Amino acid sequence: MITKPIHTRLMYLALFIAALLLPLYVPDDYIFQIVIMSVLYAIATSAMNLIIGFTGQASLAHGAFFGIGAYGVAILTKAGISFWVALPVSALIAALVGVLVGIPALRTRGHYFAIVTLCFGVIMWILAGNWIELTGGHNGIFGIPQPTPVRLPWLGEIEFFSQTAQYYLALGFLLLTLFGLHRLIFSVFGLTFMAIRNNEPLADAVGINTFTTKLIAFVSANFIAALAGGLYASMIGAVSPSAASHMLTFNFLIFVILGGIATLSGAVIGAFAIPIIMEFLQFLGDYRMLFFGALLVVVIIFFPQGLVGGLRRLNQRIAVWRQNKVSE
């Protein structure tokens, strides 16, 4: 198990501190709305990152996975069935959809991989916007039940109906991931997950399963972006064919990239700024979409690991810097 230096941990420590205390310092209910929704973003960026920074697969079918969460939350909540139990159902089933897609796409490799997974994506589009019976066609889910208050000793019911309580949700949710994601990666096993991105024929050649590793983190990734779409339909209370766009499965892939690909601090930064960037960039307009686009590059030339990768390339520069001057 990896340990973090000291001053890591502390300021983990005071990121998570200022993460609680956030709703004092959010008064606009449409600015603490989008925020939420990076939360619920930064939770299947995370999941992303398992996949495309970890294991070295470039799966553009997540945002398939996130709208199969949605719609299942949606469908089954709306015939009745506890959040809280229609929400594991279905990160389920989307992981099961997840083991019948992964077990062809897999065993193709490369450019190859990512077609078959945005073919996957563009398909469960097309069926969210035409099983009018199952979906709703176009016109979408509405109405859809927020969180059940659920009760917990010494502390009474706990309902979610406010959007400071849904920000806490989406947190703990997003806290949970980062923490299984952690333990997971730093793991023994999770180690073969970069053994095959840095070399997969090598990591054949000693021994690892690379089809069932690949096979693991490409369903685990597609469950945990499944919680968060189901969290995305019960808090927004509305589901459409957007949430299981493939352009959604490219907004996860751009906050990972410029976020730091293979980081999980990376992704969580990447579904927050972004976001929040384009919209205090609405008064451009049309233009907005420019200044972005020019952002992107500059951040990509400049920053080819990220904005998490950059400040490590800083920081290791700061580092050398102060060696130098003490050895003189």
Partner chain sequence: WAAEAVIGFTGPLSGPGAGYGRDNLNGLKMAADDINKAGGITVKGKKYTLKIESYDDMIDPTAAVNNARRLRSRSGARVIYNPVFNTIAPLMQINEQRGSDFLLMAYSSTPKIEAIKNDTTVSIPPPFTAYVQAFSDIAWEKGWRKAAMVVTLGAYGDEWREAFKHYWTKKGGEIVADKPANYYTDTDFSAQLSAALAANPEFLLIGGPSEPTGLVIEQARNLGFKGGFMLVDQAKMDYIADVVFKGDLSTMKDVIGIVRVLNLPSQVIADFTKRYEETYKVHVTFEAALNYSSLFAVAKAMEAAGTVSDPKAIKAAISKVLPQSGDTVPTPYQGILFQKLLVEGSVGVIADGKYQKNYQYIWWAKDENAFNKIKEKMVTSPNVEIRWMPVEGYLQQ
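Please give the corresponding structure for the form predicted in complex with its partner chain, as opposed to the form predicted alone shown earlier.
Nothing else is written out below except the one chain.
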């Protein structure tokens, strides 16, 4: 519907090629590790953006669904099931849980929805720590196997032990996620998400089944979050309750908001920028979190639309400046 001008398309193409070639340029394992994790976070954050940014429902259970994916893959692969089966199955389980939680939770609105989902998130986190038979308790599950090698035409057998392979695996899922989200969001169907965010009573009155639509957004977001969680589990090789905690939710939330809410690129930018900034601040030692806390406040005050919003504003300024120059 909204067709992009050619130069934006070119920019996306350039970004895509850069992403493909990235392993050639990473200077060391450390940077690579951060990049891989950011790609995973970008998947989860984009999903969160769908429910929070586009549909306007502040789900604070996102970390829990990430956790369901992570634990699902951990438990299933340890039971000998192939990663390629375990991943979709775990995501489907998360989607199912999403339906069960969403049906009562979506009866509430605004702050109340946020709190109901937050409570659900905390409960899942507690369960992860205490349902020892299933989750290994606070120790979690360790020694999770890497994705089983796959045989591809031309490329031969691909193993997922190396960072490069892990990176492409994660990148593939990120691109798939963005592709799917792009299709959903820039369509009449996607407009209904925004309609609900914008004016729910009116959406109701023009014949949108708002409840089902919200449920679809919620469940899709949870499904994708679980995919990210599943990838995370097999790449890190161990899961513990921190992979299902509300702190993770808050991290995602920070990524979404500081990146730029309700924009596809914002979620991705946030998921890369914040972890990188965090790592960059390591030199502050004990004062790192002190500084980071203050930085969060400052950024949200001066960039209420996030980094993407800030960039847009800058773009506008430049455009205005150019125009003035031409008219001179």
